[in-house]
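Next up: just one chain, as structure tokens, the form predicted alone.
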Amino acid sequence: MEPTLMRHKPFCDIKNLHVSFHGRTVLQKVNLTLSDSGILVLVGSSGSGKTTFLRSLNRLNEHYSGYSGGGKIELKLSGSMQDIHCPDLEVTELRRQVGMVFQTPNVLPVSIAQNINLPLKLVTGLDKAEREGRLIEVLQEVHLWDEVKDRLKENSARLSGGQQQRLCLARVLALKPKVLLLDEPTASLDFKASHKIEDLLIELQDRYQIIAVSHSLRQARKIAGQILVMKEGQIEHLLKKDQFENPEMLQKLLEDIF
């Protein structure tokens, strides 16, 4: 039976997903239906396939050397379920709608403002005034506007690590995605900055479908509406919030991860 949580409408349906690199299997026979029940957090030991699973959802694996794979993935984009491998859906449009933030902040080597404006100019048809409005909107959304509004022409490298990560998130949000993929978004941040990102994600979950990889069970329990446990390229458990808050289930979860 496929793992499923159907309290709400499904936003992701995966059938027989399998991925290999240079002949080494990373994901095998993944079948999964996900509902919009809050943030989905992927946990599991290193090498269990979490990041590869995440990259499958925006077809980023295809850019890596030695990739081979198959299966069917449908995501709820533009109000309806769409096959992400459909020829009518361009990869660039898929990645606009399924935005991704990585472990280490990857700010562009330009000003804070240009980090938002350049992608907007390249991808959207917004004019200058509309781009400026969008910039303010997303910097406010990630609670960065008050910290940088007088520094917009400064190089983004002068921001702290936590600020840079929020800028990366704002850059993705500026393109109006439907789904956010986060690959250990606090891995390179200190405790205080990590908590700020976690609180922000909890705020954003009502506006975006969020799927995040985490190595922190504390973080997973804090932000997750669902936890997906992966082991050796397969799904071990898909848990609702009341399940992973149960002490016995938590102990079982720890055993499966470690």
Second form
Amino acid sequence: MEPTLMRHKPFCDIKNLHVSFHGRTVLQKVNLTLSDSGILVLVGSSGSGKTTFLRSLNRLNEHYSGYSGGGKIELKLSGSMQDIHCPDLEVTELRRQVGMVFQTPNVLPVSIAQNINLPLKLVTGLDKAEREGRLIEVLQEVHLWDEVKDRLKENSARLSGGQQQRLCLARVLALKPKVLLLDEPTASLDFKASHKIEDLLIELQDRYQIIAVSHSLRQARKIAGQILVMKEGQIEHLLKKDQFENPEMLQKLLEDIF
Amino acid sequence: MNKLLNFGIYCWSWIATLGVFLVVGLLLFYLLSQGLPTIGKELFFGDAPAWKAILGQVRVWDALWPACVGTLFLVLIAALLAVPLGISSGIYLACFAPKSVKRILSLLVELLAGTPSIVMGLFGFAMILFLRNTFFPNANTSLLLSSVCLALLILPYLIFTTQAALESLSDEYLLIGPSLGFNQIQTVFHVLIPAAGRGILSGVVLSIGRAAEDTAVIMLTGVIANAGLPQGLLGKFEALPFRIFYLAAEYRTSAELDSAYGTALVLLSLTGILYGGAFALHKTLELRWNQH
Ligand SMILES: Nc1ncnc2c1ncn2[C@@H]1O[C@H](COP(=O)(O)OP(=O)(O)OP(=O)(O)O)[C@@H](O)[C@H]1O
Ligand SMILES: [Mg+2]
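Could you switch over to the form predicted together with the partner chain, since the one displayed so far is the form predicted alone?
All chains and molecules follow, beginning with the one already shown.
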């Protein structure tokens, strides 16, 4: 067997995915096989269906009124490929394994600690000591621990936007997901805070399969292992690393696309 | 032109706010000036010794104490019946009900909300007549019947405010629970209800006030002028709003009318205390939610 093939095993296989809301098509004819070669970055103009694509992977679209859709999605969860619509896979279990951080940070209006504790308590059933250990572990993982260790009981709404975004990420990481869906993780952040998050994602990419939406080409080039270009609800291109390593080449490719 | 309009709107909202303050202030001032001098042991207990009256060892005539206790019990029992039911119905309507069911139920709740309180009283009265003619020949109007009818009266407020508080949460907020792998029950009880707590509380406060002041319902279902302390759920009782009503309607001396003002003041304070209780309860629940 070729070594390269060993390294690039598929982790996501999508056949004929389509989604519409109130009869208006948002995603159509999405056929895709993704291999695990680093972070997958989703780019595309506003309204092209990036968020909807992410929500297809944890079946969150089903919570919106007017949703209809179909197709087959297989994800690699706990070692083997699994059909996410299979009745044997509880949707709550799927969502624990496929964690999502939204475009705007949405902390629960409770204390910093409780933001991580509540999901842990409800979803994993760990006991108090284990939960406390996990809390410290994930807050360190997202480099938030030093900033909040003295104010864990404070309301999380008092954190800055970037801190809230990292808290949301920590909240998801605490549940030990296999796949991370990040919808514009740096949307509300300044240059420096964005850099911090980008470095963090690069750190995390070995432990989690990350799919992130990005609006910035600079960011995409920095963190991506592959880039998925979306346009009007369809997959336009899947770019491999060698295709976008040269900035001019990437610029030209994207200009052709938009 | 635009500036002038802006200024006009600005002035108007000031005047309107000031107007409300003035009216409420005047009302309170008048009530205080008339009622405050009458407040004292005499008003509450008449000739009876205070401690013995409080413990129920002597009968109190022509004084407030039995009515205070009556209203307190009335409101507490009505709230005990209506609050759990109303909040649960509101949660069901906002979070679980299918669209078609929701439409029908909402219509019914609106109908209930639009029912005048005197009709609610008549309903209770008719029910007693029915029971007398069928299963319970001894059935009579009582504290329990009044509380049940009052509970019916305040139920729609509780349902509406709970439903509205839950439905005003943003789409993004609704999705936090599911995105973390919570099931629907967990999402509702651990994410949505705590966030809607303030709105739900305002419904509780509103309905307590409504239950405390209503006279029409209890007049037909068991209140009488000189019942003394309520003798159990199936006994007659006195109540503050009813006492105000008949003092004002049938006073013989101006002192009696003044004691009606005093009674109104006491009713206001009692309602205030109940509000305080509701707030305190909310605060402890909020604190509990925030801790791990
Ligand atoms: N719940 C919904 N109900 C109705 N229409 C929706 C819903 N969610 C998305 N859409 C529509 O689907 C299209 C794609 O939306 P989506 O949020 O996926 O875009 P996006 O690529 O994430 O855009 P942006 O970069 O601005 O976040 C838009 O036209 C949007 O109006
Ligand atoms: Mg989006």
